[in-house]
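This document starts with one chain, in the form predicted alone, laid out as structure tokens.
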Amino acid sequence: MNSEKSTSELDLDCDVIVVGSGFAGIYALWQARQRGLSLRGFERGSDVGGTWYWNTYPGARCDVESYNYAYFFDKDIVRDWDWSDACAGQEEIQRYLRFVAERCDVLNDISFDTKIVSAVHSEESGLWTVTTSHKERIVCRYLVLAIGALSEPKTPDIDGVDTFSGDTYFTSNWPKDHTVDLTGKRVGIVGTGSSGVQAIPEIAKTASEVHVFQRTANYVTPTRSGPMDPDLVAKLRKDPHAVRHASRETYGGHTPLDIGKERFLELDKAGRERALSEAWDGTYVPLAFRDAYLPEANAAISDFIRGKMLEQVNDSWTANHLVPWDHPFGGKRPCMSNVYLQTYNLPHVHLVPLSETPIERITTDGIETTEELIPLDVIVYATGFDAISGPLFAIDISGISGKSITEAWEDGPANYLGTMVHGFPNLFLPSSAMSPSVLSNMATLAEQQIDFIFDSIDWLENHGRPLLHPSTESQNYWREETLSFAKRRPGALSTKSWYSGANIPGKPRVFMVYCGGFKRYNEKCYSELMDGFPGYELIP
């Protein structure tokens, strides 16, 4: 690197600023160091972990198997870490990320308990000025916002949320000291997405009464939780780099542990039922057929899961209301649990379907629906996140001509390859909209996107340090490309979900996840790099 600075660079504090210290942030800091770039890291939490630092609610764990949900860039990290469970819990994943951060020697590069308030681009110097919650101003050439897709909690849109006199907790920001004692308490839980599905069975173990306020029913299938397979672990450790490469050649960024060996269209009715039953017992029912992506196969999988869900709940009224009749499997994020549905067989656990009896308001004493006032001692909000675009909007970001990211995205997210936005040069957004994001293995995605980002930075460093941002034509093309693949995914466009912002009142409805597959996505990214960024604009 050229150590001499021009007049316009005199205020430069570092080459790269990385915001966030989850999977993408830790790896980004390591990559910056490996490439000889000066850097600063910032994290609003008190430790590394990202999602796995904040979501410490009871029962929090990963749905993606630990065989896949891990780094593979360093063979020694793969070989020196032992997972205790095939679907690791929150505490173990957070410890793992701390272990990796220590191994990579990046902890000293991170300023913890520090939130980024604003990021302003200068057209004169081409640099970014970042301001922190401690009023520190840092100037950098490249800004990497590794802030995750699910990091901005959704505020409950219910009248009277501040009037409740009891204790209130959010699954997205559970007390870190684990001192919440719900023994003998009357607990109301709002939300039955993944966080709610995981937390409700744990809360029901000690609470005297549990009232679950369900906005929409979700599919719930068994997890793969259990001891790690030593033979499979040995295969992963033999050649981690080969595993890493192979993951990028798949559709979801990971190698499925099991998949149906036959095709739905080639089986008769009896054969389909047999394949579905085997897949359910093997906990791979979403991939019961090799052509499970077909609408006909998806419909059969959806109906089969509904039937299995009904079997697990004793009360027919409750069972019927827990089953998602309004959308196909995969239309919104499905949930996984071996105990959630059975929890409703306990006499002190009650389902309140808000489709029939909506919440009217929160009172000092509890939650009032259109039918009754339910007295409570504690309310737990498992109401999710302002997903994907929300974390960006929480930072005051200004690009060329002072245009803000909220103005640029007033009609919904628009970017190219899920990592850069027109008018915001040298700003990189891993895990953002229009990338495989939450419909892929986020650990694999973190490595792939950070590799692409820092390979791009290397290119810029070696070509006179121009500024890089995508053309508007590329953004329009990529938005249409994302939409075209979403149309092929059963329920993607017909189901109200946070994939398209439907959980936030007033948020533009744009399907925000690229469904074209990890292999296609990775190849498209690197074709841009290899061809000198034809889909981008370079500013000298």
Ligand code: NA7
Second form
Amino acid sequence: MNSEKSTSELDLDCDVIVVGSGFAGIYALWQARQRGLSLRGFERGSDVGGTWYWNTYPGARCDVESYNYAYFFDKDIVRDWDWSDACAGQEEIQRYLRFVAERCDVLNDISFDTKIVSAVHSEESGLWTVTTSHKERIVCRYLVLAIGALSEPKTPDIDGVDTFSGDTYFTSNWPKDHTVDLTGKRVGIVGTGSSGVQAIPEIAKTASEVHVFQRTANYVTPTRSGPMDPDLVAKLRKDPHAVRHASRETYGGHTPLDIGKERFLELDKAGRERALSEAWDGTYVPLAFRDAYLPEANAAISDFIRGKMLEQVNDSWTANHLVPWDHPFGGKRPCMSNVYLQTYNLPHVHLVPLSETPIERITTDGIETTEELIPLDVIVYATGFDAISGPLFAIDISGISGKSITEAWEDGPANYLGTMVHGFPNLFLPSSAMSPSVLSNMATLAEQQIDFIFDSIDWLENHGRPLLHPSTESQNYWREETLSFAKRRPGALSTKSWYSGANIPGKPRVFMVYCGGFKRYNEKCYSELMDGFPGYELIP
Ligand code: NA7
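If the structure you just shared is the form predicted alone, then what does the corresponding form predicted in complex with this ligand look like?
Everything in the complex follows now, all chains and molecules, and the chain you saw is the first one.
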């Protein structure tokens, strides 16, 4: 608990503080301005971009198509930005976010290289006091923590990490000066999630030896990277607001796709094979069937992908170890690449399956498994993040009665509609737990949640400025609703994944993503607003 000075209305510095300047943060600052609210923004990086500022490792690229993974609130922005690739790379997305921030004229509102260390709610004034890493204290009425879901890197939980005498890099915080040269180096890479899968083929281009330390194999399907379709671009530019509306009506928050029309249950064996092959060639194999969410359809999709993965690797031992036999497709975050699996056909690339030969320790010279010491010049950790709750816990947040967010979430995340927590009035958490977040299109979600948050703020401003926070009943209902949808998702509860905190020792196992679909989520948010927040408590 923090001991901060008591605050009063007289101390108020601004209406809204926005922390973070990724997709949600930039749009939140613009929204605050549009609604005539005074604002301040804070960003721990030196530039905007969030995820796309930090993750500059070689090969970093978005799996979601650029025409989906973009803003649609402003038709001029849609018209004036040309994507060079249907799945843009990190540098281009970061440049895009800077372009949007410039267009929205929010750059001067953001204090860069500034971390928020604490946020304290005052019951007396109803205001939040935020303290920065430069010891500045700012008081606001509404606090929006747009700090991302995958922004708190996981520290590698391996013995001897600090003893290695060579160079160490993290994909989540890759040096931004482009000075990393792995030419002729013996490189070990720990982790084969999306970051590892993207980085490994690039690293293998220059390194003399590459050893990949794989704890769990992942599904790898073709990427959609390639040229943009000019007809589609013209269609999107014609009416961006209609695109935005249509995306919110879908399950995943993407522009509606003309795929997966046939139902698995209505096809015979040959029909299913045909649909799967067509979907693979069209790079939408997860959506080969309209009823792809059924366990039997998911099993067919999983088997089909495994077969395709085996075909791409020459050595059968390596191929077999690269295929995820232990979980169904979608249980963990699937990866996308057209070159990852073939990289293992290169003579200098070696797979070390930790399921058979676990790492015992890191030594000064390299990585020691139960079988051998592998000498290395460089270790790259692609070991992921303390997802969703991690970024929140990195800030010392205290709400009503001084209760901290870590106490409130001791048994795992609890909130209502994925945005607000009981006991933390006027604190808004876009991209947090139990929203469609990482199982949807994060760009669509950023716009939807920020719209909902600022529509809620408008309502409060027009109703005598009560403080808003959800009731415990609503939180319990939302947790149950999230769980009930997770139960229907193949592999969601049976697979060890960061979706449920399983990658962090001791973290409560709660499935943290709402998979009831974007449309349902959006409707639930707006029905609360239309009905005057029946699921919330309003403190006068
Ligand atoms: P992920 O997907 O969490 O991947 C992390 C990888 O690191 C994964 O293969 C882990 O194995 C592995 N890992 C983590 N700790 C260890 C230790 N101690 N030893 C060996 N291997 C380890 O993170 P990414 O950065 O790749 O991707 C994050 C998201 O970015 C991704 O999901 C997309 O949304 C984009 P595990 O699977 O836990 O056995």
